[in-house]
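Given next, in structure tokens, is a single chain: the form predicted on its own.
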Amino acid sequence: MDKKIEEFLSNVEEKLEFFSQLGIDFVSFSSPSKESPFLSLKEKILHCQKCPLAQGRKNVVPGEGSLNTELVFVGEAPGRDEDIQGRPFIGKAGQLLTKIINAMNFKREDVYITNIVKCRPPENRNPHKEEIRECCGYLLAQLELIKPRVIVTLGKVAADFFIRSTSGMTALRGNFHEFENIQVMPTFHPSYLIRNEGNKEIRKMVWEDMQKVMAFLGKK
């Protein structure tokens, strides 16, 4: 057999076997839409129980957004009015992320918006590297299935998920790395701009990290 041939093979039974782990029976080659896949996948996140987060939340938060996009946006877990909502980043945080995709020159249904881990930990605490280890198998197939061009990081903790480095975000951000043929852009939480709200540096640095992805994707 070709070696192309033998690769390719390997690696769709490598997928197979990622999404049979996750439990998610929806593989099929006669159709390319993703909505069918995307139900599944996200059924099993609402009756998710692997970690105790599942016993706090009132609402399991997948993620929303267009799943033909080529621009993803990934915090780190949802907050109280999300997991209300059972939305993604609704609250401040979330109005404040809106502005800033619009001023990108696209519309919040034109973006896939999403966090690490799916469920509120007590308190808006940072998810415990347990919860992430649980759940992050969802957050990759979402990437699987939309196949981004580009992932924005909104903080520490998502941006330590995606990249390999010891370095503070101040440091990081600005840059592209890349994961799994995908560039990722770290950048700033919307909460942390809200923090430090009489800091235009940080909102300057910010809309620099954006200028770039606008600029990669060709929306500049």
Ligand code: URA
Given for the second form:
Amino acid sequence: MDKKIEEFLSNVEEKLEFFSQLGIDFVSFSSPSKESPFLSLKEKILHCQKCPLAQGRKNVVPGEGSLNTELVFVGEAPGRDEDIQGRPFIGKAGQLLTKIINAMNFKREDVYITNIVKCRPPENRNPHKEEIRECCGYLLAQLELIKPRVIVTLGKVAADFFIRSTSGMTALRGNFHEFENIQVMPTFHPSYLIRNEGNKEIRKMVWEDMQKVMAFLGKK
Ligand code: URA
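Having seen the form predicted on its own, I'd like the form predicted in complex with the named molecule now, please.
Below is the entire complex, every chain and molecule, led by the chain shown above.
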């Protein structure tokens, strides 16, 4: 073996031994190159004052999850619970989203979850076009760093951002659409599922959409 490689391996071995003596038996080899630009992006998002939503917010909700994921979920905007805690999808709709993610054989922390706009619109109204225009650079930067293979959009606002079409959700869902080399699967928003709790047809459609995502990612 090359002397340099041998030296390098013995160095690594020594370090692992040192970590294990400290009781650390897990060393992350995830690329640090993503984390530091992501942190500075997060800082920018947290201090954003680009649109009037900044005035009404309690907390900014940048997003959360794995940066090394192939799968990103994008909702519309934070709601009341999310605004209070600064975390995406943690209210009733979020709990349902977590169940869907788990049913897809992922853990919530294995995927990345975010929204089109990062601050709560008053009374949970849909975000305005100008608010989306000001905020969307953050989402695009997040996607540029994560480089997922699939984006699942939740609801019409998120679908409309990625897919240039005048069709409604029922026509859009069920098929992949392409956005900057990423496959986008639009599906219904979990709040819509909750509002139509007895409607098995909608639930079935969402599950069909998620199965297509799982098949694409080789997760069956
Ligand atoms: N609805 C959304 O679209 N996003 C959230 O984060 C929570 C509810």
